[in-house]
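Next up is one chain by itself, shown in structure tokens, the form predicted alone.
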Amino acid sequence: MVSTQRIDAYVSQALVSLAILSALGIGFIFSKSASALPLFARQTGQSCLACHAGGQFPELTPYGRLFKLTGYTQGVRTDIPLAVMAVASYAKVSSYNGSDSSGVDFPRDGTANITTASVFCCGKITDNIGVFAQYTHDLWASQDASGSWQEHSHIDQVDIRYSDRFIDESHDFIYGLSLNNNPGVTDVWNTHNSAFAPVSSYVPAGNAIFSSSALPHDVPATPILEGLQYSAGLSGYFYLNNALYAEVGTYKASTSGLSFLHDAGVGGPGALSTRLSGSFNPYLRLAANHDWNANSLMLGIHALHASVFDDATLINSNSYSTFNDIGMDGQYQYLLDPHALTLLFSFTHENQNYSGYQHTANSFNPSDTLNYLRAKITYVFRARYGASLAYTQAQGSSDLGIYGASPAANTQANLSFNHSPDSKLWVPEVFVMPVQNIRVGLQYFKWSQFLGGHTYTYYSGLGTPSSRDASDNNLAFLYVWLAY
């Protein structure tokens, strides 16, 4: 039998000398001259519509599901293969109740802010390697202790991979390798990835006042599955007919050769990525594929396991809580110009066992559980005009040391009244795209549950508790995204 600490020197092997490789090939890509073109859309000679539903990126059409499986390959390596976003934003929360300072506690709102901008490296290496990599500056990034703004650069999604493609007859089977830093970013359904997330919709960005205030902008408890990104994975996958999918990885914590994977600002050493024990912390992903006509029909499951170091400087030690996720999930897409509607659910039901020192140090439960559901539906009309509706729904444990110990003073905290994470947030959208490379769009997120109620505990910039009600989170966020 092969030791656990084998696996994790093999796999570690493996994921630095993938890195080297593609490197390699990045660098191969820019030594070509320059090219003016939009980035994908020259690669392929196809339309936005052809890989995205309804045009609206991240979110994939069949089409774009295999451009990403086989390894953004298809097409002409293009010169230079980069692509450029940047979000500009508005949000105003509903109540300052309980505030002692409303420019404390939250910072930007009502203000306009030009939120981040992105440069991508995608495309094609070789006939079998692709890679999608994007970097992201955040001019709001956090604030000092005299309260000014303070900047931020760092590496956002990578995934690089290898594929291949065989077709006869009667077999369409596509494999490949994905070097990675979480695993949303593989999959091509968007469950786990920005597509899906309730906070922002299809905007990869939020507004400066989710940086740096207790504000929430996402329920307050969610699976691990949804906090790896930095984390470093390696997978493999395989598509057969259309059909079936399956896709098993593992990761580690970015360190050493593949420190590039991760971001030091953002995903720091209180991050469960940069925390994770090992390199065998393994990622299941099946799934089942009908395409018929304008229809698509996908049903899957998904499956993580994770070691986590419970505390940064532990990471030497044998202190680690471990955490179970396991789900399914499913979509829908109706695809037929001028209409493109695309319906998704995600359910994750997660085990959180604690260590001895988690146990004593933070939780009053020596156990957890949490359940985490998301539903969206997306309607576009001939590309330019949609609305959509997400909702997210988090369930668990009530744990007095988690939920419900009192914070320092002069901190900030969001506190339940009844030591529990139960929080429900719906998110309804409409949008247009005046031009093929600008969105512009409204959201509002109404919060109808908090922290296991309406009402929970606040505490302001100053360390005031007091009573703030769910709805008092309710915000209007405006934005224009320009992507090219």
Contents of the next structure:
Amino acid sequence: MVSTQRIDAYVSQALVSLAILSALGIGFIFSKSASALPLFARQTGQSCLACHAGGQFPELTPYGRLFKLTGYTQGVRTDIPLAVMAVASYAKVSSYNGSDSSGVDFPRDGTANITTASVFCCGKITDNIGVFAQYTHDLWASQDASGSWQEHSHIDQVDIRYSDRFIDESHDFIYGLSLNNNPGVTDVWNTHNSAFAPVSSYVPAGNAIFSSSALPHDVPATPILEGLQYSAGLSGYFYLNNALYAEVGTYKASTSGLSFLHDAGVGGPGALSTRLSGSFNPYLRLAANHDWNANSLMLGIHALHASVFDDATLINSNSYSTFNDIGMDGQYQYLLDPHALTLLFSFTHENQNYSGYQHTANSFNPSDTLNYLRAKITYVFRARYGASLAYTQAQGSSDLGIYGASPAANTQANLSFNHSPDSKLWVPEVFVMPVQNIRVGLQYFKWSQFLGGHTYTYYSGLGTPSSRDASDNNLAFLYVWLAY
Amino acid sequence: MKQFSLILLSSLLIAGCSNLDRSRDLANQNVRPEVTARQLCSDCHGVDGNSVSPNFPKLAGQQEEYLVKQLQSFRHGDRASEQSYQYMWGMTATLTDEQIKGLAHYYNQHVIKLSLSKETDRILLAKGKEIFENGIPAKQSPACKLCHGAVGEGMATIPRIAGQHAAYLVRQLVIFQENAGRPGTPMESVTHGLSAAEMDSVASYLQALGV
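Since the one above is the form predicted alone, can you give the form predicted in complex with the partner chain too?
So here's everything in the complex, that chain up top.
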């Protein structure tokens, strides 16, 4: 007990010192120098706001999109292609209702954590080849049986590109290839995949606050398009006249030669990305774009078809379930310094067709559907003061087996009274960027529905079921984000 | 075997492949200016120097000497307004005088296109025209056309301002007035007495001024 307290005190101190140091020291030294910025900024010598709307990660400006589509090859090759990013945070959940051991269920609640740190190795390699690769260290990745925390380092987002551009006064044709580890990490609008999640990009893995992902920090049912990080993908794309974008890719399990795209800890045996069947799990994305004055509008569709072996031990069997995602997404931007406004939405419909095995063992229905909606509005003033409001919603067919079956003894679980995945989450946020590589923000996670209603059944770690309100999971989240 | 060929391939690519006709490399002085203009500067300024967004100035048909002077002053850090260092310092840091001349020539050769203006307020446009042609004698503001030319076409190091995005023009007028990064030009005293409304009207007039 004493030792955890000591660790907490240490971490809080570290967090506070970090914040002060950032605000004073780094801010003062680097306020006008373009050489001290994260990698791509070093490569082009520009400020973050050239590529990110209002200077805030992750939304890209039209220029940022072209920078990515031309394969991260603009500018000057940097000598040391490394950058670091760290997130420190403090979270407080609304209520411990229904928990018979808050220390077990909410171990990091109400304490300051240095949550994650990432190293990026990115940038221009040749005139046609560039890399975005992120390696992340989670300080609170998991707890072992005795309750002590395990750290975990792993590969994170990867996008290695080859691209070329044919441009003259009448045509602009960009094409490229990407080797990557997450369908949608390639996209330049960040609407429909969680790679650079538009809703909660600064929220760490839920584990840091809650002892298991059983307690929610995100909508509990998501389409498979969101769940294939660490798989291996190859995609080809083109962008014509700033108006038409098309991308076709395919994903497979990241095994043997491609295992560097894989994370054995988080996405270990059993994870979706290791269970993809064959090498043809196609991803398709089309988008129409139009820029006028200070406005930019995109409307697009996205689709993914994935066949997933039911069980890591059955990989050689022929028992797999198929998931078909198809959706629409869009973005509107108004960018005229000092104003940056971004609105985006993404809607995905998923058909889940279970194998005979899966149907017998887990699901109640032979097939289910899921509709997933995400929307966000962000405004940033002078690349310094910002506010956003995000909304995520999942609605799908009720399935007793998936959303309502009692868990095995002593495992945490959330059960829906009406066997429904339906959930609604609002996340308002305010943030300040005292300098462009530091961001301090406050988010509030407000649940208006969780698993089909205002209440649901929570099985705590000790295995006792009790009723918990959706709003008990409301969460205040304060973070400091640093990149250098 | 697979790994070996991967290593071989990547070292070949790193060693060999520069692609001078379609390079976006700012450090390689062998990349021709028009290649840089098309592959890189076009992202913000438009391939022919007619930018879509008013966040970025049009460069098409701009005076060659003016462009050279501005690019050099970005490179030296003399033009130091907020947008200058945010967007342009890095773009110019490694450019040689030779490249700068080539870029200036490239944009000068293109023809400026008028943006569709949504400004239909005739009184505003008339006020703008008045300032452009006659200045504001009461405030000792000289007529713009005295220096910028009868139709705002500019000359040598005096820029073309006709057809430029109004939002960009206003931003520059404010920078001159507040002495916020473009020092040592006659524009500081020109803008000294201008009100925000006057800047707005002259900028709206200039954006719509075709040549």
